[in-house]
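For reference, the chain that follows is the form predicted on its own, supplied as structure tokens.
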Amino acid sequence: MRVLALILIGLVSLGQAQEVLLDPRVFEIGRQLRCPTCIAETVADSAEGISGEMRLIIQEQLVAGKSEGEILAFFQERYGDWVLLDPPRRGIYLLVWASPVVVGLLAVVLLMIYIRRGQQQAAAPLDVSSDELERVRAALRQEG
């Protein structure tokens, strides 16, 4: 039993030793990629096995002289646009990027229309007859 525990500890230490030897750029690139099996974690931050494998692939590609863009394109080709934390500004993603601006502009326009209508209604004179006006004046004199 102790031998099995020592083997497991050794394997975990070996995996951690590999992580320590990775180029810091691996983690910079990994922060731009979403972990395929995690929820809201990057490849750089995830402890999942798939993320460790992806970090090793990034390291291998850096050693082979690939650029950051080429490495990101490699993963994008295999996992789709979803794997990128900063999705491309095309297709449906363009709608995602543009929608906050469109909603903000629409809100400003609607607010301006609402304010103008309120000002016009407040500034519009009331159409009352002279009899009604005299009755209101009489009521005010009685109270005062």
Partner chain sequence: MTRLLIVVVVTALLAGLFWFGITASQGRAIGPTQLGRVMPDFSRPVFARYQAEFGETLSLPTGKPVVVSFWASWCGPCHAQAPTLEAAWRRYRDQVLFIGVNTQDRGNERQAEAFLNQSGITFPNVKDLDNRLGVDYGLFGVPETFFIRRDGTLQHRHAGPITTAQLSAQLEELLQ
Contents of the next structure:
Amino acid sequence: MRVLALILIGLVSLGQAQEVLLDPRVFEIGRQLRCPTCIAETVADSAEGISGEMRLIIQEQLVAGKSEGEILAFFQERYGDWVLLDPPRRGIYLLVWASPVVVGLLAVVLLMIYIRRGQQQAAAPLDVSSDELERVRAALRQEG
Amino acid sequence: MTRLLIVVVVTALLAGLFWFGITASQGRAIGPTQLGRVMPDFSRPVFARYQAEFGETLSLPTGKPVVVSFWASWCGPCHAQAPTLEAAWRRYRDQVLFIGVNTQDRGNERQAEAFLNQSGITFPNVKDLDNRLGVDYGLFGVPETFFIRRDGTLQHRHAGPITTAQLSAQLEELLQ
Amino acid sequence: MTFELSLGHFGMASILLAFALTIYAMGSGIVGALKQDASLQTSARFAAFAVFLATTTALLVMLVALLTDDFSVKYVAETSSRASPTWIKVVTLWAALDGSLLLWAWMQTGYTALLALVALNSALRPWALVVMQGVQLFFLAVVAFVITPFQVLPIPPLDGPGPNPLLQNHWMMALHPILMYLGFVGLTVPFAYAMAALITRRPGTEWMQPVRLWTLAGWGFLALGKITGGWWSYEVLGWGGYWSWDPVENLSFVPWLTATAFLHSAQVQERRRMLKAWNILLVTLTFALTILSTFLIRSGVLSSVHAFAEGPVGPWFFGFFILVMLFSFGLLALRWEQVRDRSEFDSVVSREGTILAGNVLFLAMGFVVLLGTLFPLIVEAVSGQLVTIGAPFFDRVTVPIWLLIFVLMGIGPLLPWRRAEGQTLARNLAWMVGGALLAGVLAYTLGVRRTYPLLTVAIAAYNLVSLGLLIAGVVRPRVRQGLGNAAAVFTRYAYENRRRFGSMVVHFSVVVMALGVAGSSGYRLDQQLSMPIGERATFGQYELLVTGLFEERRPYKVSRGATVEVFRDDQFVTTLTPRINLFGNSPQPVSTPSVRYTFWSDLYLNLAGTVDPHDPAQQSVILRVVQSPLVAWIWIGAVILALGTGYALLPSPRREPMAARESVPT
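Having seen the form predicted on its own, could you give me the form predicted in complex with its partner chain?
Below is the entire complex, every chain and molecule, led by the chain shown above.
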């Protein structure tokens, strides 16, 4: 389906003056890849030469009918897991994937404990010494 | 007291992590080195001046260790390290093949030729006209030098200009 | 060899004087506080003013050195250039690591002096000042002894390299760092008071009263700093975006999240005397995170687009961070039993309940962002492997948390304290959810199909109905009492209740910005086109025509670009001029995109490839074209946020009813 769309875009653009060098899908995939020579930019956004080359490669592979997964795997083979902006779902990286869920559960549990304890304390009678109680009684008698 | 202990322990863990970060960030490779990877073969056109000796196209040899060095005409450090590579080539040419790859130089054929003229390099250089060889090798930048064993696996890669000492150490290991 | 007095000597002397005076101020402050000696405390306060005078002198000296091209001063030689225009020379003061630390130190001393001037006398004040001065001692020490920007070069160079090209490209460079530092330093004041409260064992509500305005101002500056940073990104970096989950962005985002949490839970302490320990923890966490982020950014441990060059300051900030952790959290741990209160939660469904839930969500978001940012370092430390955690991860984990916060923001202000009454709550919720459903259905039929934008529109409508109900709840009883018509009553209310109205305005601005983010991230159109010169090309709803190439030469930069005429429905709309700048000191060209801002969407053009007006063979131009819907709403929302925060900072025209309750001793 996507190939068809690309071919159609290609045909349509043949009729127009401009040449669509890079399809929007290139940027979508590029946003999932790290620019290898930049400090912290994606392949979609970086202005560096190597990112430009990678975008052209992605475009070529899209036209050739490769899927997003295959294109990402292509770069992963050459640059390692590190080039993927989404860490792979295996090994130590599972910690990162699990962490939001763990944090969420932890937060909910702690919150519930805190509220439960607060409500119990509010319901429990005050711990007051008999002296203080006598003082309050005396003051009340005076007032009224 | 327990709370104080928690504070100290957490701080110590963070301190350890960040101290590692400080020391590791000096001289850290930009990306993963992927040592042991079987380096992809290629077939690229040879610059005119080397064709007599090495043929029109060049590929990775089998059974012989190779040093593949990527450079570009606009890259100053590439120029600076050229004599180092040339000297090592002259010493080891019977045992190790040196291949220079001109990459990231689209439209700069003239400048690339000039670079080779000025550097006086005698080991063969090929053209990576579409920059794909660089991507296939997982290039992080220029200059970058790859040391490939006889069996085709990657022994070491060095990003940035290389010194004689570093070069010799890798070459000795290649020949073992 | 004769000794010639130069500006550099003068600057160095000022900084050293400031350093020495700070030591004195701390010493006399500590002794004065311990012995309750008023004259020593006054002496400490005057020392704070003197320190500020000294650092102001140092700052002015550096400014003069930059403006007069005095290359004998080390910092000027390293970062400035003769050819730069005046405003860039001024900006150079904070464009590089060393100068930015000088600026931070100056601001820190300024805030301390201001605090010494306006803070009401109390048992806390001397200790708060001591803590502020402790922080400024560190910054002054780093400036004076580690980076020494005023060092005098015996043989001054004839010219310097000029600042980083990325920082010369836009006037926002003048504003963004200043706002960020004002925010960070501003949030140091509540931290200082919290420490003072722990030291003096007065952890009740007393310490929060004086810091309310400082907290709000610091928070506001930091929020604006982050947003202007996003706008700078948008206008300069060339990819049409404003936020990329870059490590530096993340690291300065997390303390803002904890500061926002604190801003809200402070109200709970004010009204219900609850969450005392929690508030001290939050404000301490905010400060620790600020120092952590500064450390990580300036040490080179995590690299980013923001990377300052790695300098020698890394280990120093590391040491300071460890010190802050041990001192502040250690003190809190020791005093914990005295600080924690009996939490008296009547009901979760109440104002304090939603604020607490919101707090937890803010902290959860901060935690996952921090963890994601640090995770590559952790993996590397444990296994040596290199991994990247990028935008897809952060988007995936923060968006759900944000949407929950967005929902709470609507219902929270409507709930009363202690316990919500069932019927009113149900009625309000019915209106709000109804509004959400209506807006959602409307948006869906209009073509908004993606999940995140659709949810945002629905929850935005829910929030707007909530604001409407809030206003109705204020206006209707007053109109019924015959105090005037709705408009008059509401104007009077807004005039008298600045804090409440300010917060309504800020919440409204959040709705506006949320819609801007949803529109621009969900429906962005991105393409790269090769456009022949002189022929029309189509992009989205526009037609573009490259009419020609141009070149502009200035002493410090050469710009080459393309003139592009924009048409829509055959009508001429505007001319855009994306360009590529080459600065003297750097071989790497920097592109400046050209943007057409409109209320509904932006058209964004950036040059890719090379442009050579002198080359007759160049027949076409490669342009990256982006269309971003609603992105202007983010900047509009920022202005509204600034107005709302500013208004909330204004003093009340008459004594607020709350003040009476606050003066009663705990």
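Each form is matched to the other, and the largest set of C-alpha atoms that superpose within 1.5 Å is called the rigid core. A quick note: this is a predicted structure, and the numbers were derived from the prediction, not measured. Numbering follows the first chain given and starts at 1.
Once both forms are overlaid on the rigid core, the distance between the two CA positions of Ser99 between the two forms is 2 angstroms or more.
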